[in-house]
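A single chain, nothing else alongside it, follows as structure tokens in the form predicted alone.
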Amino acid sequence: MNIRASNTPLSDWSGDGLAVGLFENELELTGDLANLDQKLAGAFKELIDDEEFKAKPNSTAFTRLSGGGSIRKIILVGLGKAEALNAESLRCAAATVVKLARKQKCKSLAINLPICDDDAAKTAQAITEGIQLALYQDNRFKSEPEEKETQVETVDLLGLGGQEAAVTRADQIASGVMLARQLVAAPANEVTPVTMAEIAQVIASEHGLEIEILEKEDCEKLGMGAFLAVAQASDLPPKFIHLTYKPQGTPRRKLAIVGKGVTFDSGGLNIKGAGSGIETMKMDMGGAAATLGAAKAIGQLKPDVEVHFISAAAENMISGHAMHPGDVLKASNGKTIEVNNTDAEGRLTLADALVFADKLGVEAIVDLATLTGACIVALGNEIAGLFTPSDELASELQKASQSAGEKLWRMPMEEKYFEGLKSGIADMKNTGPRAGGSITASLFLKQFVKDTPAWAHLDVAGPVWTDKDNGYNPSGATGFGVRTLVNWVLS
């Protein structure tokens, strides 16, 4: 699909469909569109009065042209109200507007929305990702797809020629977000440790970023005793993946992000029991898609900032080998760990993935996690909590987060619930109580960030994934985070 930043006037565009967003209680024709519903003897008029259209969020109306004229088709999408456009809203519009264009069978398309916050890259940017990811379609385990629908080839955007940057890095962002959707949607037999190491290869190789994928013997060089124990069930060996994007010149910033890579987890010896949804358990290494996302939208997007992209893939499995209830391991910072439950192994790799992080002598580090099913509880399924100590970490992402669409809530991180951690054998446990288990939770993770002034964890448990077509996403994986996430490099 080719998206086309645009100066042609709507009265001279021809093709298969034109959609016109709206405002409500804005609904009088002015200017160029006055002059194209004159053109078409009252055809906009027409539709708003024949279906009584308010311009309500993301409603539509359409109606076909007769008389063989340059355009085949119109489609209005309600706006809402004026004074609460914004790029999300733009989005949302625009990934409407789209999806309808494909169901009504148009191969060419134009699209006018109105300027956001005076800022014509934002809505060129904002559109296009609404464009791209809204037709994302993944059938590559189908046989045949079920629906042989035709496809939109172009989409021209209209009132915003010059923008052609924008565009381009709308789809370089969208590039990412769409292989994070690819790794969560796989199934365990195709996204395995090996898989994920084989795919940071690529990105590396594709665009420009080094590479480092330490194997086991490595990493048991290295003292990384709580990720190895999760791994140690496994046939399938681990692999810790590490990436970096080094700019041109000095870097601005130096920046990590750390993803939870666990590609099926069973739960281990506490193993997951009926009505558990260990059948999703796929998608428990959201975190590292959205972390390769990320880096391969990094990596095209070319940013001054240093960036490192950190994932311990491991599968938490169940064999002879399996690690035990009980067992107390060792992390690379020398911290010991009571093994409560096998189950709470996603922050067992995460703290040795945050050990190394913490040695690189970054800024700031941020990890994601489809750690707790208790954020899912506090926050639903569209929101992921934000975990931090730090207010100014905080801030950037939630800034980052609102300018992507992505919703974050920022969580307490009650210090005085460590105690639910406490061993009488080791440093502490891997689980505390269930009361605040997501509190608890980022508890045990801090304790293994020592030197890095910033850190925050992200529980994305929820967002990454949805049952029903909401918008830009449709059902299933989300890429949730990546989006987040290149906009907190690029702040």
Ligand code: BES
The other form holds:
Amino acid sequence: MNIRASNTPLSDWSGDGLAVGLFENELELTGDLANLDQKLAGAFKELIDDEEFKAKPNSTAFTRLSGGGSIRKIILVGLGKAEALNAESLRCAAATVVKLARKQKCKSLAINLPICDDDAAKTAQAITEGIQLALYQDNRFKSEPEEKETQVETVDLLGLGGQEAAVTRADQIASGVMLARQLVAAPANEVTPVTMAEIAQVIASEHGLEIEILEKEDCEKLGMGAFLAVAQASDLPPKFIHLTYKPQGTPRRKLAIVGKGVTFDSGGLNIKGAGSGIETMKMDMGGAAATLGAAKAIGQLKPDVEVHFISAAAENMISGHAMHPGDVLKASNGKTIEVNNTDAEGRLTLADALVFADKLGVEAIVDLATLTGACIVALGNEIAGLFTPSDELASELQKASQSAGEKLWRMPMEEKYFEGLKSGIADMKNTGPRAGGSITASLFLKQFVKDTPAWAHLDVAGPVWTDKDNGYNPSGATGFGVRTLVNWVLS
Ligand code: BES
Ligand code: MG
Ligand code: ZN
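For comparison with the form predicted alone, produce the structure of the form predicted together with the ligand.
The complete assembly is shown below, putting the previous chain first.
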């Protein structure tokens, strides 16, 4: 699909569908739209009146124009109140329009939406993201493609001529989000630690990143006893993935992104029981998917920042080789861990991944992990938990997530709760009491970051998946995290 920043005046455009955004309480047609309405014999005015269109956020009205003119259908989309307009409302409005246009069999579409925050580039980027992400369809696992719908082929962004670079940037970011969605949606027999490493290889060669894949033996040499214990029951080898994007010249900053890459979480010997959602645990590499999605986007955007993308990828399985509940493991920083629950495996893989990242001499590390059901209980399915001792990094990430339209909520890192992880035999246990489970999980992770000035953990267990079509996120994997990470790196 081709999205074009267009200079064509509203009144001159011709094609299958022309969509116009309107604000609540501002339904008087003015300027170019009034002229076009006149040219179309009052079709817009009539549509507003007939449908009693109020321009509530993401409401729509449409009609076919008779008379064989140069526009087949006109579409109205509500933008809500003018003062509330922002990048996210544009993303949602654009998504609403393209989904309707697809249903209405419009191959060529034009969208006329207002500029937000006096920033045409931001506007073009948000609209393009909304379009690309809303039209995403995943037919990889159907023997025959389901969609018989006509596809939207071209979209002209009216009033945004000259914003080609912003459209390209959005296309690049969307390609990262879509990779993350594909990785999360693919079942565990398709996306394994081995295929994750292969996909990282493809990103490296397509976009010029450096790549290092540590095999099991390499991880043994580094003393990654926590990561390897999680992997040891699987018939598939673990893969420790490290991609590096280096800009030309001296980097402005050096950063690391670490993603939990458990390609299937059975729970291990503390097996997930009935009603635990074990059949959804292919999504347990959502953090790694966001990490690789961000790598794909950053590889194309080429910012002046060095970024390391890391995932310790493994399956949490059951066999005669499985770690036992009660085992004591030694992580690569020398700390010992009593495994009182094999289902708290993500933090074990992250422990060694964080120690590795901590040795890279970066300014900041952000990890993303589908870490705890407790975080979903706390924040629901649309908000990720943000845990960090650093106010500065917290505010960087909050800003990045805000403009990305991905919600984060800062959670407390109550040091006192670390008592819940005290072990009689080792330095710590891997799980504490049920209460405050996402907080003790983040306190556990904190033990593995020592030298890096700032670290943050995002618990993305809720938002990596949506059961219902939600604006520009069709039901299924959302690709959550990619846009926040990209914004953070670019900031
Ligand atoms: N992968 C799960 C967390 C999860 C739950 C992700 C639901 C997505 C949706 C994680 O490995 C896990 O099993 N966590 C346990 C921790 C517990 C044993 C302390 C949990 O949340 O129940
Ligand atoms: Mg688990
Ligand atoms: Zn898990």
